[in-house]
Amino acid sequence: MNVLITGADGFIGSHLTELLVAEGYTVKALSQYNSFNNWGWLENVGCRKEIEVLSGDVRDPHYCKHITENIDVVFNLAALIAIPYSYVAPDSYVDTNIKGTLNICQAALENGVGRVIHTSTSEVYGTAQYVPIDEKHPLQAQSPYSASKIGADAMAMSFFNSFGLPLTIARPFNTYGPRQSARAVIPTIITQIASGMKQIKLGDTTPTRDFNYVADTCRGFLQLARCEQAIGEVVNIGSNYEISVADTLNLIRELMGSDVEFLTDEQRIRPEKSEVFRLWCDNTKIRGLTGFEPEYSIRDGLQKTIDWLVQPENLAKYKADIYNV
């Protein structure tokens, strides 16, 4: 089968690219166009010679129509995802996340694409009103980023309801692992400890998250793409396990044998009503549809992430001494 992965140059997208190649798919991988001809994390994948890398932008509808020709499945991961940056540049999130989704869906419809897997995020739920969070939980726009993803999800589902586009909304909870951006808390901690810092600046560590190792998230995407019963559905991808950010950081400190001290950095704290204090995934639906079960515990996943990040050639790609939004 011919598949297109938008956002393939990113963290999850690059891992999904590797998985699909290993599963025998013919992969077109979209990297956001730049004049440096840099393909993001696709520069580092072992299957680079086995994929066709495209450079472009989902914000252009004509380009989207071109790249979806003769494609069986589209995995739409292209998005702006940093919450702090959405506070200062919200319009760019509308352009990429909502309009980009519209362009991909319209192109997929016109070109007769057999399946679209659109990527959502657990941030659309906001702070949990009840736990674990199932797909019927209310949506709460607690940041411009989450608002743009709520809009993108609605746009995607409208194409199923209005035009019969065979589409599934995959809603992963907090994914972590090798290649994750330093704007996220787990790589922030690991890279700072690995760089020899004795004091680490953090935002609020009281919120809880349902952390998922990236290989598990990617398997969830693939299983949904193979599941006919998932068409027209919104499906969580998560572990049904809750842990506080503070406990996660202490586990990292233990695994790295560190005595680092954690300090609060005011610029890293979200506005009070914007902070999502609790996320805990109910994964009953994906288990029922596909038999999905996470393979990695939080301890095992963190150890694999640490092992990758502490390698000098990987650590050098991160700027551990600055706050990355």
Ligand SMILES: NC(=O)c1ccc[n+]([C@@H]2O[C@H](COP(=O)([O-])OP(=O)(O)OC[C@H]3O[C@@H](n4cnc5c(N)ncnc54)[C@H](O)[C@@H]3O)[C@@H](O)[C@H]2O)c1
The other form holds:
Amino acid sequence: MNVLITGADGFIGSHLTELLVAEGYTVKALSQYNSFNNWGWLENVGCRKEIEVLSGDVRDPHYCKHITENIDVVFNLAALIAIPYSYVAPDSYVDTNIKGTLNICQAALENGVGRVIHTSTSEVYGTAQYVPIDEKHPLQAQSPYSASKIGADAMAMSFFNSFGLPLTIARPFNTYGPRQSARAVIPTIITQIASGMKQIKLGDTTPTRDFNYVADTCRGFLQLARCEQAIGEVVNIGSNYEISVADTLNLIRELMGSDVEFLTDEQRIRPEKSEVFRLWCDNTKIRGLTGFEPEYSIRDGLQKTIDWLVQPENLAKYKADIYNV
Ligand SMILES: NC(=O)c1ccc[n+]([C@@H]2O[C@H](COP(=O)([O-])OP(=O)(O)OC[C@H]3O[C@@H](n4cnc5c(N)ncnc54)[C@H](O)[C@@H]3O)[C@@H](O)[C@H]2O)c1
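Can I get the form predicted together with the named molecule as well, since the one above is the form predicted alone?
What follows is the entire complex, opening with the chain shown before.
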């Protein structure tokens, strides 16, 4: 099976690349083109010699047509994902997330790709109106990022409805693990503690999240790709629990044996209507379709993340002393 992973240079995409290689797939891994020929996290994967790395851009329809030739499955993960950056550069989110998804779907359709797994996000739900959040929960665009993913999902689903493109929308809840960018709260805290800081600046710590270890999220992607009944469906990937950011911080502090103090940084507080206060995944659908069960508890997943981030060669890739957007 020939698979194309867009966003393979990123956090989840690099883990998915490793999983699919281990499962015997022939992987083309798209890294966003840049003049440094930097392949992001693909520079560090053990399977680098077993994959074909492509440098390009999902915003270019010609390029998308070219890279989807002779592909059986496309995993579309390429996206701009930082919420704060979406406040100041929303146009680029439309270009990458909506237009990029259109380009991938159009190219997949024209090249007869057998399956497309498009990546959504739990951010599209906004603050839970009820919990746990199933796939019927209303969508609320609380940030330009969320709006662009709602648009991307709608574009992708329109290709199933209008043209029969065999597509599934995978909707992961918050994912964490090795290689996550420092704009996310878990790596922010771990890298600051590992760098010896005694005080850590954070935004609001009252929101709750359904945090998932990246290996579980990637298995969810793979199981959906193997499931015929998931075609034409939106499917949550999550663990069916919630934990507050504050409790997560305390757990990290305990696991790292730290006495660090947490401070509120106004710069990191989001506008009230934009902050998503509660996310908790109802994973009944994916369990029913694929038998998916998360394997990692939050404690085990955090420990693995800490073990990776405290390695000096990994920590050196993070800028723990600044606010990473
Ligand atoms: N991390 C999470 O908690 C989470 C949760 C739910 C959904 N998601 C979704 O999962 C996907 C991957 O997220 P991630 O956390 O790995 O983020 P990430 O930023 O690490 O990865 C995204 C990758 O997309 C690439 N990209 C951006 N613009 C591109 C373009 N124009 N052309 C080609 N590539 C481009 C970037 O180089 C980046 O490496 C995204 O679609 C995101 O919306 C992430």
